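Take a look at this single chain in structure tokens; it is the form predicted on its own.
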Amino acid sequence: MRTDFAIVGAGPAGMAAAEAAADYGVHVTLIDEQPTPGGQFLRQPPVGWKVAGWLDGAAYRDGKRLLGRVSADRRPEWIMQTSVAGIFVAEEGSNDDGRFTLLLEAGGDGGTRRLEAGAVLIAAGCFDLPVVFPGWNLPGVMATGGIQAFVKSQQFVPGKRFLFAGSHPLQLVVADQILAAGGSVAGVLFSQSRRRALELLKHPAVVLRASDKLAETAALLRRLSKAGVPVRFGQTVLQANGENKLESVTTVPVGPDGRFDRAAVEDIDCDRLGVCFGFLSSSELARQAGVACRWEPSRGGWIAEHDDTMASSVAGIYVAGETTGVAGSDVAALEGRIAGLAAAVELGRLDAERARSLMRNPRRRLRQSNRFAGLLAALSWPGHTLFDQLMTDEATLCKCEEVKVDTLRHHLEQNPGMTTASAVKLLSRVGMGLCQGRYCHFALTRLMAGHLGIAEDGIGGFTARFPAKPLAIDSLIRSED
């Protein structure tokens, strides 16, 4: 298989890039793990389902328009329900058909196949930041985004009584969606103080440009209040309780200095806990392809570096959306459009001067959107003090390999020369499970940095290797190529 421009991820960034590049005659191929495009933000109902009022509201209006246009566009080629296991850069002088080879694994029994491409965009999205605390591995403790995946597209309520705890406003959105679908919400807890949350109002210029988002947030708060759902600030989860499943959550007040007041804990009965302290960029594929990344914990952990055309450090590979830092669908779509135009230039389908003119408006809007996104990220970031207090010795740090925090601390004390995440992986098996370190690398980085007294970016991530996601050996054996 061959294409001009391979796009990994059919969310807002990928769709905007496909539309922009296809307008100039670029043959575009979109690859996504889901059966339908839209990404998590525009997650569609399963094929054959009808959901009344699907994604109503101003927040989804532009995204749904983009989805409608690109879904009806016959120019891009769609490869859905397919993962990209690796991206390989052709060596100079090789006989490969394209500059890049993508190894694709189709869902089910589809096996693997190769896709040759002249340029690649990685727009792989993000996932909820896993936070380690006692009981977080109990059935019933879920990422808030995971809960939303059920209710957003299917109106399916995956539990009876929900409690949300974290620091990100997505909690309000999902709590409201649970209520609309007929569920029960015990409360929404924000670790930051109300005063901290209102610091956004100190930036009137940014607030004015984001007035629609703030109006929607105010409407959410009104609906939750009317439904009798308490929204508490300066409070967080301390531990999840239950024998074989979640039965209650112990909460604790958080002081102005970020310290817990353990003398004032409270138990709240619930069978589902949604946790949302932010998000991590899905940068595994970018790092495996050799793209330079930097560590920014409040924006997504390891995020891909790029220039003003969204070109990465690897010539021919572009990055957009949450891969470059978690900033929301508006930013993702603008970055995707710029990347699509830049790829059209690189592939010889668009004049560079014309492209600069076409990029002028999206770049201006991107600067404005990034100001709000950056401010929201700063105000939503709970800080290391909270993570350090939650990560007690008895908590499980690596759920896949069932490695506890005290075991890792023991390894670090006994091996003072062990200063990288990959070294700890070899000794402790942390990061060797099916998630390939996605759900433990953030906590491990924080634990090691605190123990060694060095900056988190000095720890480094787990070595990025092929496959970027678990790949069945049978899929390789049955490969068409």
The other form holds:
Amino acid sequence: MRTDFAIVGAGPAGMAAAEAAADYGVHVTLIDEQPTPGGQFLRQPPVGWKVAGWLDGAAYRDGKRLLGRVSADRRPEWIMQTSVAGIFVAEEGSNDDGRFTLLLEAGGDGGTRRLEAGAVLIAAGCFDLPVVFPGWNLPGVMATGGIQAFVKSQQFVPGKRFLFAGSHPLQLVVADQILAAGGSVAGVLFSQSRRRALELLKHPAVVLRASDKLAETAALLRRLSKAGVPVRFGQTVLQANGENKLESVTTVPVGPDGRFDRAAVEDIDCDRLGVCFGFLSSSELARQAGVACRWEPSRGGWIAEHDDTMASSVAGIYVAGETTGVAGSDVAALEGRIAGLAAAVELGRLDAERARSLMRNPRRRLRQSNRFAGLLAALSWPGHTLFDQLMTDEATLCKCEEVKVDTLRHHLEQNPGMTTASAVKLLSRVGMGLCQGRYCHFALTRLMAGHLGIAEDGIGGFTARFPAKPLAIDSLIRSED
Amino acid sequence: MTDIDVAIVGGGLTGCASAYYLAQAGARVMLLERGQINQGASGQNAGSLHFQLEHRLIQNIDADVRELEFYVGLARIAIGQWRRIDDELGCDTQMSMGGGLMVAETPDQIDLLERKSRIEQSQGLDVRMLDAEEARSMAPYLSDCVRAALYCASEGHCNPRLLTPAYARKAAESGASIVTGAAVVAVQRTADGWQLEFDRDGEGSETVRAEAVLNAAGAGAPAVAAMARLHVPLFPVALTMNVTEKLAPRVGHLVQHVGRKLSLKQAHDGNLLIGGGWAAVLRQRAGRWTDGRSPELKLESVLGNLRAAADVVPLVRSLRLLRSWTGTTAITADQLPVLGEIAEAPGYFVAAGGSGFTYGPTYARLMSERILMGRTSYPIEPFSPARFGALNAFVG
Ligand SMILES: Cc1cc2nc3c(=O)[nH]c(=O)nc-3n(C[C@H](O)[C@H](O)[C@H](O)COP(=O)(O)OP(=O)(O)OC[C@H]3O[C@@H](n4cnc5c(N)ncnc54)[C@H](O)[C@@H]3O)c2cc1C
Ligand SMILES: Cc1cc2nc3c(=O)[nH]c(=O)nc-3n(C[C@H](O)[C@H](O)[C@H](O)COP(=O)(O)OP(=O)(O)OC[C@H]3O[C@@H](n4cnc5c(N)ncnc54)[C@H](O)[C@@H]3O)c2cc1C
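Please show me the structure of the same protein in the form predicted together with the partner chain, now that we have looked at it in the form predicted on its own.
Every chain and every other molecule in the complex is listed next, the one we just looked at coming first.
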């Protein structure tokens, strides 16, 4: 298979890029592991389901318009339910036509195949920041975003009584969606002080579109209060309790200096805990392809670097949306549009001068949206004191390989001079499991920085390797025979 | 005046094990590693303990009989050392010597196995031929394509993640100074030895004076040698490794192939490690090899390697590939290690090349004997840098 422009991820960023490039005659192929386009923000109900009032509300209006246009667009080729396992860059001077080879794996044992492309956009989105505390690996403890995905796509409430703990405004949105879908909410805890949290909620949140921000936040808080849901500030989860599944959550007050007051803990009964302290960029594919990334914990961890056309450090590879830092769907769509135009230029379909003028408007809006996003990121970031206090010795840091915090501290003490995440991974197996380090690299970085008293960015990421997700060997060999 | 007896360049297996044996014998040792301990080939390899002659060594079997006999002799020394390794290091390195099978699929391959086994047996290595039925009863996971196998009872594997750090800890306990984030940038001869200059992670440079230098810089050994205006003819080679998800214990042996690039074993943690010498692409800058980033993975190598594995061990097909990675090792033109002093530069020693995971502990022990006593308990002359003739005779 061949294409001009392969786009990984059919969220707002990927869709906007597809539309922009297709307008100039570029042959575009969109690949996404989900069955339907829309990405995280516009997670759609499964095909054939009818969900009344799906994502009603002003917040979703622009996104739904984009989704409507692009998913009806016959020009791009859609490859859904298929994940990109790797991006291989052709050796310089080789006479392959495609500069890039993408290895695709279709879901449900559909086999693997290769896609050759002249240019690539990585718009792989983000995922919930995993936070390590005792009991976080109990069934029933979930990412708030994961809970939302259920509710958004299927109006299905995955539990009876929910407690939310975190620092991100998404908590309010999901608590409200749970109530609307008929669930019960025991409370919403913000680790920030009331003053800081209200500052946050009054700002144009990622989740709440700029124009309707105040009205939306106020309406959310009103609905929660009417339903008797306590929204508390300066409180957070200390540990999750239960035999084999979540039964209760111990909460703890957080002082203005970020310190826990362990003398004043409290237990709250619930069978679901949603945790939301932020998001991490899905930058594994980009890093695997050699794209330069930088460490910005409050913006998504390792985020892909780019120039003002969204070109990455690898010629021919573009990055957009949350892969470049978590900044919401507006920023994602604007970046996607710019990347699509830039790819059209690179592929010889659009004049560079004309592209520059076409980019002017989205760039201006991007600057504006980015300012809001930066503010939100700063206000909703709980700070590392919180993570350091949650990560107690008995907590499991790496779920796949079952490596505990105290085991890692022991390794660091026994092996002085070990100061990189890769070295600790090699010695301890942390990050070697099925999740490929997605769920533990942030916590390990924090643990090492705290324990060794060194800067987080110097610790480095785990080297990103092929395949991005575990790949069935049989399907790999069979399809390639 | 020197500060120390021996300065070691490189914190891989060779360097760390040498630091341990030297310090244990009472020498004042400093090991300088530019990055982290075990960041090079020693932490990236397949962990096979290869005592049979490997696929790569027997491509010209009839021409190289003498060298091969000598190499098998080294294997016997190494076997003795491996049997004691956990006791010696006082920790569990997940070493297993459950036996190794080198399989053959065709009559030509069987013939090659037989010729190889004669060289090995002549040196007292415990190998024996198995027919298809014997092989499968010993190793029920083998496919029907296996027509014969050469079995070596001492072969096995050890965990590369653990071995080198264990040596580094022992070396430090024995008094060696292990310095990481210390890239050696200059090596100069002095009246009574050598002076090394090293950069400390951007915090300026330091020097140390040593009576002897041991270049254990792996693929970086030629560049480190050049700092002292010496030639060490080693070449970087980039290789591919694959690891599957975990499974219950099924494969108790080291499995290799006599005619295809394949090594396969089940690690202690349950994953299958699949390698065998499939190429990766070394990175270049301005026409020269660079070793900053790990070599580029080739999809063809992953596929070729997995196919070879699935042909020989069909259960591979039922697993998921977790990760593929690449690493860089160093080889000489004759594929044998380089061990010894450079005659033209007294006090300058090299230890590199070969299957350095299997033989690293042995290189280290022999080199420590050579450095401290001037002689070794097993002759290493055939591996001497002197076999490359006059390379260093013209160095000013
Ligand atoms: C749980 C959650 C809830 C959120 N809720 C909101 C919200 O309410 N409002 C808001 O403004 N923002 C929200 N965000 C942020 C939201 O993700 C972004 O605003 C927006 O969706 C980003 O668009 P994107 O195109 O960058 O990424 P996404 O929309 O996440 O799209 C990325 C797509 O890439 C696909 N993908 C990733 N890797 C691969 C691969 N290897 N192969 C194939 N496909 C792949 C994914 O399936 C996904 O569909 C939320 C984020 C998360 C994680
Ligand atoms: C993928 C792969 C699979 C392999 N499989 C096997 C196997 O199954 N069995 C087997 O026996 N062998 C195997 N090998 C070979 C084996 O790994 C190597 O021979 C062995 O690890 C070499 O050890 P070393 O200590 O000499 O080098 P290395 O481990 O490479 O260590 C050299 C060190 O020197 C440091 N260094 C370099 N330059 C400088 C400088 N200027 N200053 C300071 N430090 C410096 C480097 O950072 C590095 O840490 C394999 C190799 C690879 C790559």
